[in-house]
Structure formats: structure tokens, C-alpha cells
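In C-alpha cells, the next block holds one chain alone, the form predicted on its own.
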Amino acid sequence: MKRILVTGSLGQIGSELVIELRKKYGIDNVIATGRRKPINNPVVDDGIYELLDVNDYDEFLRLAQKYQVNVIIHLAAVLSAKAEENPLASWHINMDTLLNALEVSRITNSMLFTCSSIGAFGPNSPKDHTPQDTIMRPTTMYGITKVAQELLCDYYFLKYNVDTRSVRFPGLISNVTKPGGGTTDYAVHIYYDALEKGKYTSFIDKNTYLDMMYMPDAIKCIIDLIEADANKLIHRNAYNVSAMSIEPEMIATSIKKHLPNFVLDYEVDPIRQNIANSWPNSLDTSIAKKEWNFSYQYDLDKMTSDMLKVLQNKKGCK
């Protein structure tokens, strides 16, 4: 039986992943952690929750040993746009906490899942159908930390036999948690503003194609990979995954099928636009499909329908 410790469990991915992990593996086998303890939060209230600053290696190790975990899902990180605001701090947060997670995994003989990103690619990477293995020379601190993460996880697998696994997530679109500083965040905000205001001003320019995935597919992706046969995993750090390659006008068109009067305009943010321009238009996900049967359920229109339905049922979205 898997006993799983999740860092960053209150974030965009963690807040939904923890709920699904508890359903699949049992409440007593999932240990959610975070730096704060908000009230009336299902991650905190409906299962095991521990305060943890992942910079604190001793406490990280203590909790892993206390609960006898054998899987660590390390989600704590600074995202792309936020990382550019304070690059040095972002390097320390993203890399120091990763080293802690790797060492705790090594000592406790735990599997380690981490999230890499399309940000690991750079302007010299092929833009369309970007291969699993290709040149990776990112021009952002976020991307640099992700490449370093992939290499470091490979190192711990090869040198210490730590069962490290990772995916290069595209932009993730959630109907539960608003985003926290990513370049692809526009693809979440657009749905909230469509319902609340009837219009959205995009900080990413038209014809800027980026890979995206709906959060239910991302959660399934994580669970599928941690359940995969280790003997079949060759490109374990990290797999290209994606569900759709889209640009703002495509989302607007999809929204207008439900809200015909929706208006999209633009006020491009140069920082995030430059980041987006350095990323792929679309990823080749064939290796993930071959090695662990990666799949997804939501295309753009199916995602839009579900997003709007869920958000309309939330307070404040009429």
C-alpha cells in the first residue's frame, strides 16, 4: 500500500490532488503538508495535515519517517512569472527544497514525483511537436530550475537508485484554485472574467500557442505515473504531456458557444509574453503514451463546458 506525503498541498495542483489521493489510497495513507493552516479547507480538515516548511530538512525527514511514507509528491515551487520577479530567491526555493525532497526520498527509500514544465524548453528548442529529447536552453530562472531539477533527479536515480518520476506539465486549468504566478494563467482567468464581467483582457497576445491541460487530466496523469511499472520507465525525468495546443482566440471562440456576448481584448504584458514566446507551441507526447499509457479526456470544448458549469455554481459567478 502506498503511503504518500504531499508538499505544497494547498497550491493549484495539490489542493485537488490530495482529495483524489485520499479517495484512491485512503485518508490515513495521504499526508498533506503546507506552510500554513487555513480554516474551512478540505485539504486541512478532511484528513491528515501537517505544517511543513520544505526548507526545513530535519522536519521534512521527521514527518516522512513518522508516517512511514514510501511516496513523496513534491509540488512546492515558485512559478514562472513570479520567479522572474525575484530570480535568486526562486533558485533557492525551487532547488534547495528539491534537494531536501531527494535526500528524504533516498533515506526513506521512497518514490519521488516532481513537476517539471514546458518552461524547461527554450527559444532554441523546436517549436512544433517538441520532442521528448531535444535541446533545452531556457532563458528564464524558472526554466533553468526545471532543467536542473530533471538532471538532479536523473542523478539520484542513477547514483542512489531513488525511484524519481516527473512530467513536463503544460499550462494547467483549474475550476477549484485560482493560479499563482504562471505565464499560462490567462487560460484560467479568462473563464472567471467571462462569467463575472462578460469580457477579459489577455496579457498574452493572440496567436500565442501554448500547451494546456485541464486539471482532472493532470491529476489522473500524476496518479497514472506513480502507478506505472518502474521497469518500463526510460525517460522518467521528465515526460512531455499535454492535452491541447491553444491560443487566446480559440478559448474565446469556445466560450462564445455558451456566452455569445463574451468580449476578448488584449493588454500584453512584455515579461510574460517574452516567456511564452520562448516556449513550445506544441509537445510530442508519444513517449509518455508508449512507456506508461498517458492519456487525457478533455479537449478544449469539453473543458470549457465543464469549467463554465462548475464556476456558475460557485458563489459570485452568475
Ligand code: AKB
Given for the second form:
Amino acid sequence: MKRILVTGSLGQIGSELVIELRKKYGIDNVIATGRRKPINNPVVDDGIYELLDVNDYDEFLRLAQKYQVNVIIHLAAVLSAKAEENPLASWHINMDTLLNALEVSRITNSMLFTCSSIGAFGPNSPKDHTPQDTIMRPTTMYGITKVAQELLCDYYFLKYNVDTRSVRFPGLISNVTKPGGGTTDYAVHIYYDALEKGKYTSFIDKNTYLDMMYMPDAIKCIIDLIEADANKLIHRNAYNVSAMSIEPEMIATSIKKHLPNFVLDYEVDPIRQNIANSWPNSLDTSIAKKEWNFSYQYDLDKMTSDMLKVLQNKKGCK
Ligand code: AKB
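Now show me the form predicted in complex with this ligand, since the one above was the form predicted on its own.
Next comes the full complex, this chain leading.
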């Protein structure tokens, strides 16, 4: 039976992942952790929740040992745009917490799942159907930490036999917790503003193609990979995954099928646009399909219908 500790469980992925993990593995087998303890939050209220600053190695190890965990899902990290605001601090946060997670996994003999990103690729990587194994020379601090993370996770697998597993997530679109500080965040904000204001001003320019995925597919991805047969995993850190390659006008067209008066305009942010320009248009996901049957359910229109329905219900919008 898996006993899973999740770091960063109040974030965009964690706040939905923890709920699904509790359903699948049982309330007592999921230890959600985070740096805050907000009130009226299902992650905190509906199961085991512990305060943890992942920089605190001793406390991280103590909690992993106290609950006898055998899987660690390490989500705490600074995203791409935020990392460019303070590159050195972001290097420390992303790398120091990763090393803590790797060491705690080694000592407790736990599997370690980490999130890499399309941001691990750079301007010299092939733009379309970017292969699993190719040139990776990112030009952002976020991307540099992701490549270093992939290499360190491979190292811990090869040197210490730690069962490290990871995916290169594309932009994730969700209706529970808004992302903070990512380049792909526009693809989440557009749905909120479509309902609240009937218009959205995008900081990413038209014709900028990026890979994206709806959060239910991302959660399924994590669970499928931690459940996958270790003997079949060759590319462990980290698998290309994606559900769609889209640009802002395509989302607008999809939204207009439900809200015909929706208006999209642009005020491009040069910093985030530069980051987006350095990333692939679309990833080749064939290796993930081959090694652990990666699959997804939501294309753009299916995701748009669900996003708008859920947000409408939440906000009581018409
Ligand atoms: C970001 O935009 O920084 C993230 C990512 C693609 O890793 N959403």
C-alpha cells in the first residue's frame, strides 16, 4: 500500500491532487504538507495535513519517518516568470528543496515524483514535436533548475537506486487554484475573465503556440506514472506529456462557442513573451505512451466546456 507525502499541497496541482489521492489511497495514506494553514480549505480540513517548509530538511525527514511514507510527491517550486524576477533566490528554492526531497527519499527508501516542465527546453530545441531526447539548453532560470532537477533525479536513481519519476508538464489549466507566476497562466486567467468581464487582455501574443493540459488529465498523469511498472520505465526523468498545442486565438474561438460576445485583445509582456518564444510549440509524447500508457481525455473544446461550467457554478455567473 502506498503512503504518500505531498509537498506544496496548497498550490495549483497539490490542491486537486491531494483530494484525488485521498479518494484512491485512503485518507490515512496521504500526508498533505504546506507552509500555511488556511481555514476552510479541504486539503487542510479533510485529512492529514502538516505544516512543512521544505527547506527544513530535518522536519521533512521527521514527517516522512513519522508517517512511514514510501512515496514523496514534491510539488513545491517557483514557476518561470516568477523565477526571472529573482533568479538566484529561485535557484536556491528549486534546487535546495529538490535535494532535500531526494535525500529524504533515499533515506526512507521512498519513490520520488517531481514535476519537470516544457520550460526545460530552450530556443535551440526542435520547436515542433520536440522529441523526448534532444538538445536542452534553456535560457531561463526556471528551465535551468528543471534540467538540473532531471539530471539529479537520474543520478539518484543510478547511484542510490531511488525510484525517481517525473513528467515535463505543459501549461496546466485548472478551476480550483489559480497558478502563480507562470508564463502559461494566461490560459487560466482567460476563462475567469471571460465569465467575469466578457473580455481578456492577453500578455502572450497571438500565434504563440504552447503545450497545455487540463488539470484532471495532469492528476491522472501523476497517478498513472506512480503506479507504472518500474521495469518498463527507461526515460524516468522526465517524460514529455501534453494534451494540446494551442495559441490564444484558439482559446478565444473555443470560448466564443459558449460566450459569443467574448473579446480578446493583447498587451504583450516582453518578459513572459520571451520565455514563451524559447519554449517548444508542441511536444512528442510517444515515449510516455510507450513506457506507461500516457493518455489524456480533454482536448481544447472539451476543456473549455468544463472550465466554463465549473467556474459559472462556482461564481454563480450567467
Ligand atoms: C510556467 O508557465 O512556468 C509553468 C510551466 C509550463 O512549467 N506553467
